[in-house]
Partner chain sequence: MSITKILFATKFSELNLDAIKSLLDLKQAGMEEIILTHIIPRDEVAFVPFGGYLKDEEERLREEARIRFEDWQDDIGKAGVGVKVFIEVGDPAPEIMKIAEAEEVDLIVSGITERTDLEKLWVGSHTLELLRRSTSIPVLVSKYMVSCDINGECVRRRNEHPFHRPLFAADWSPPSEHALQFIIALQGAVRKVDVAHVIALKASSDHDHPEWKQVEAESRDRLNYYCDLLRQAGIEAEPHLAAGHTASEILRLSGELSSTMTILGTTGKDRVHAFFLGSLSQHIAETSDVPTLLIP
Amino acid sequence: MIRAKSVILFSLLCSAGAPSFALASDPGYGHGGVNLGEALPLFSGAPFAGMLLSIALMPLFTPKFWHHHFGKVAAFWAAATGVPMVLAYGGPGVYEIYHVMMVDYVPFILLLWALYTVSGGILLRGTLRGTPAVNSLMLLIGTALASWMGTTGAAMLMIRPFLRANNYRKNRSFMVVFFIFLVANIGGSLTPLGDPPLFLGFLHGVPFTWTFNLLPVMLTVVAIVLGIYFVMDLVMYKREGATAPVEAGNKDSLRVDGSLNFLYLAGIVGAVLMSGVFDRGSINIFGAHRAVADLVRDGILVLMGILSLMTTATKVRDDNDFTWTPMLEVSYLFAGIFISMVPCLLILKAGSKGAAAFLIEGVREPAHFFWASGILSSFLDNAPTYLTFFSAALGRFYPGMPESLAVPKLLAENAIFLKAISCGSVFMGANSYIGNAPNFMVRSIAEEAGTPMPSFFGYMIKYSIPILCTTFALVTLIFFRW
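Return the coordinates for this one chain only, taking the form predicted on its own.
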């Protein structure tokens, strides 16, 4: 109970949050005009690598220690990044850490909290038997919803019914992995509401409906990945010879409890869209500029979460196996991730003037943009990654031209480059557990529900590299060859 209250209090404090994607548009300058992205060496990203290795290896080799001290591990790597930056660069170092937490982390965790809270109040009752056909249909529905309510919203809404439908199955790990592939990532590629990079493009002049052009690529990827899933599930299902614990004659009809939460979900989606459409100026909070519309959005998110807690019966959440543990884990770990990846993001945003110039300058063809944006989005925040390559494409074709004029020309004359960047940034977030916000949350919920999940590297070696990367190679040949 104390933990639950602490999470609620923490989330309410986050209501001072900033625009979700503002970090990506920051030029990378701290106070005093020092551009840290141009000054930082590549080895400044070592703590971020340490953070990733800790997430990957410590649950395998020291599971008890990790379970009780993962927050301290995250704090250690955050300090390993922050202390040297402050000592070496003073005010600009402090500013960049403050900026990423206030502008990126706070709204990230606030949105996640609101979606987690609201979706946790929606309970699907009745008998739903997880056969290969039913599971494939649920994955398809979740994939379709992701573009309209966000990958996080769709994942939080669908994961518990999906797990409950398959609680009698022996092999469930691969099901959740494909859930992450499709619902938590690939499904968000059709509208700016689906995933942060596309919303960022919308804020920079890409029309809302332009992303419909990604439909052929999305359908190809979904068809391949869902087809592989169905075959795997069918083989496992026959091999297990499992039967649902409820006999056919005793099936209960499906019904939804907590349906008022759908209204709160709509409020969350509407608030996010509103923050990108209305411009009412900004407020400077200790150097971090916060759009008024974003502050209003954050207030609406908090309100939707509180209303859900107040109006949803406790029994509904209890029957839904709702706890705050996954939210706590994601909050602590991603605090460490966001701080430790600050040097990586700054170097990346410095473009040809930073230590990663060799990467930026080597990206020339659509296939290069697809894979470069995708690989970086597999481990870094995909929003600033998208903007980096978006800006690189504008600079390559229309140097010196104002963005308001360059973006329409890019869409009219070289749209394939933006398609490649968009697909890479969205699709390849599925390549690792930290590639997109809902990935780690889905994993935590599944493990808490009793479904064993592969390790960080196990996920990649067994699933994402052989399945997704092979699929993306085929997509490259079909859509992104110049």
Contents of the next structure:
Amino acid sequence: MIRAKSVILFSLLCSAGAPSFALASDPGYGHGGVNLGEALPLFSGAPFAGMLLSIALMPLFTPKFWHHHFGKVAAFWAAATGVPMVLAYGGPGVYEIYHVMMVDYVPFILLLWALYTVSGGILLRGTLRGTPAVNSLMLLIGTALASWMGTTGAAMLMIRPFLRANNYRKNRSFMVVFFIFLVANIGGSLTPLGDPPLFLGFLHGVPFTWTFNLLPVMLTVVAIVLGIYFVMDLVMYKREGATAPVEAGNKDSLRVDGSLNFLYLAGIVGAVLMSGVFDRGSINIFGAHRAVADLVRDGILVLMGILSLMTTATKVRDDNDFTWTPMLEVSYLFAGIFISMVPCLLILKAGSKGAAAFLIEGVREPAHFFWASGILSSFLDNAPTYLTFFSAALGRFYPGMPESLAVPKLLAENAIFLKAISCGSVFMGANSYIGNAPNFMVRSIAEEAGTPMPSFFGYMIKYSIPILCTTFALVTLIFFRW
Amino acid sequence: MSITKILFATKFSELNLDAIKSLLDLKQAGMEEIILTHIIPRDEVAFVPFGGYLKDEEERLREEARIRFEDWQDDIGKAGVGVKVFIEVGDPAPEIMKIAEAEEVDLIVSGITERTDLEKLWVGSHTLELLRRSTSIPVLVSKYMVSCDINGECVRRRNEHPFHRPLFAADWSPPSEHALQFIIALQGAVRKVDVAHVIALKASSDHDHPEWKQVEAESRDRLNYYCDLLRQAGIEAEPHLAAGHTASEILRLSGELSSTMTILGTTGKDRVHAFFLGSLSQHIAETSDVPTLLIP
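Same protein, different state: after the form predicted on its own, show the form predicted together with the partner chain.
Entire complex below, previous chain first.
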């Protein structure tokens, strides 16, 4: 059925883009990706748009169908991209899809898996009383951890203690919203471990420590957002007149179970750092070149995850309500995302020679990149959005130049553009529930624990637009002014 | 030891009520209360990708479970047994264990209903996880109705009185001792127990060797000792010594003796050990066509 639909789609693509496909069929044309990017028609990105719109709209309008069939939806869009590409371009088409899976998808999923597994083995126990000061401190700790254990890992570690500490409070919804802002998004901006977009940048040649340059922007945003939170919580706290239930002499002291996992976390950080520093050549795996250091890194990531599974007490994971479901969902969805975004990335990398030249021309200033990547990250997943604008920046400044040469030049000559893309993609993932994967996990856990959460539009109208968007406007004026 | 409180965990497969009724024989052994438990798997309602939580779906599933349990409560109540109900969202096996430990139940019953041969390889993962996790509470894998092969014919069989004639496979380990005590506590519900021991034979063994004879003699003595203890408790008992592949022999004896249940002690194996070498008790629980009671 899927194949039949794809063939129909392919026929449509062929009929509309005949000149491009004719070029592609020329012997020797299409190798290296850049030429293919010049040949691909703009609407070859339609399945990518379909994939992202499915992620954005189906959970809202058909949540039950989406919950049970999202894998099939992702497979459909992947096939709608892959089948026409392979039929039209043959070898180069296969190569591009295989390349993105081997070089981007596999390490991306392995890192997420390792961080998810290791952080799922750490449990913060004990009784906390959710006062404005304690809550702000918890948010600050979560924000700081997010860059080192991933926004997903930090959110999973902190959300349950945060909810437990505040279960006596009447107004809890806004707390979880700020938790999503800070821990599940903004906090992940300092290292490639923090948020998937930055890891994709790292995979494409951005050094591990380069993201430390985002610290001033991040601190500004955290100071403003956390400050607003503290004031709001203080007002609510006084208005509620809430008092914590008296613990009858059995107050459980704070402690961390599964602390061995911090060692594995250090192993993950070390492995990623190592892969960015050491150069031991590369291996050709059926046509895809992968650095030896990257393969060693991926091996260490898997090892850290396995060690965590073997040495962490089952009870710790049980009490953490650890489940593989979110990880499986992300791995299915991102397989679809990575395949369907291949044409878009190739077109954008082709710069002014590609079908998206108008976009490259239209997005010129750092502020443009900040807001364009940010607005798209608000409603589409931020990882592919980052890669899209990363490719657009490369295409704009260094069209046709191999990525290994273009990325260092971009960092040396036009770093502010990458800063704008990085900040836009990471920060504005918080603008809606669908901007970043941990957002929905936090929402799900909070709702399961009995905390009512605002609706999709309520979240944006009451919180993200007035608080985040005004903060980002200020950030634009300070850091990305043109 | 007494068996006053049991936890019945259900996913609402068909014939669950009949399976519960088959447990009412335990009333004669002192059972006072059944805790009906249904765990809505978290994955069914939570973590909708980029969505969140299906609160309405959770409420629907809870309501369905509540109505079904209410229907069952009447039947169980008529038998003079108390009922308590738990409907929770979570990971089934750990959630069941949490409730069982909090309620201090004496036995957990997890149902496997009718399965085809192919499905046997794949289903029952929650029950298997329960078996792996329960290190202090006995678990009964209830098989009320199974399809079994009798003389080349597929026959559907109902296990209506699982406690009437159990086969107790003993290996003299501490869990076997616990199992013996548990059977004694079942007095009233049990009519006769077949106590079996399987001596694992290796191809290279010299069966005329004095050491082998000694093992056989010791096994017979221990079988008789177990039977004597059961008889002293007022339970009819019969010893059976077998040799060969342990799992196959237990399954063979269970069939030949028309056993209504297989009872085994379980020794906890870590996950790695269990993954590579498997577990005898799990194998019996998966393949036997009678209920299997595993006692840690």
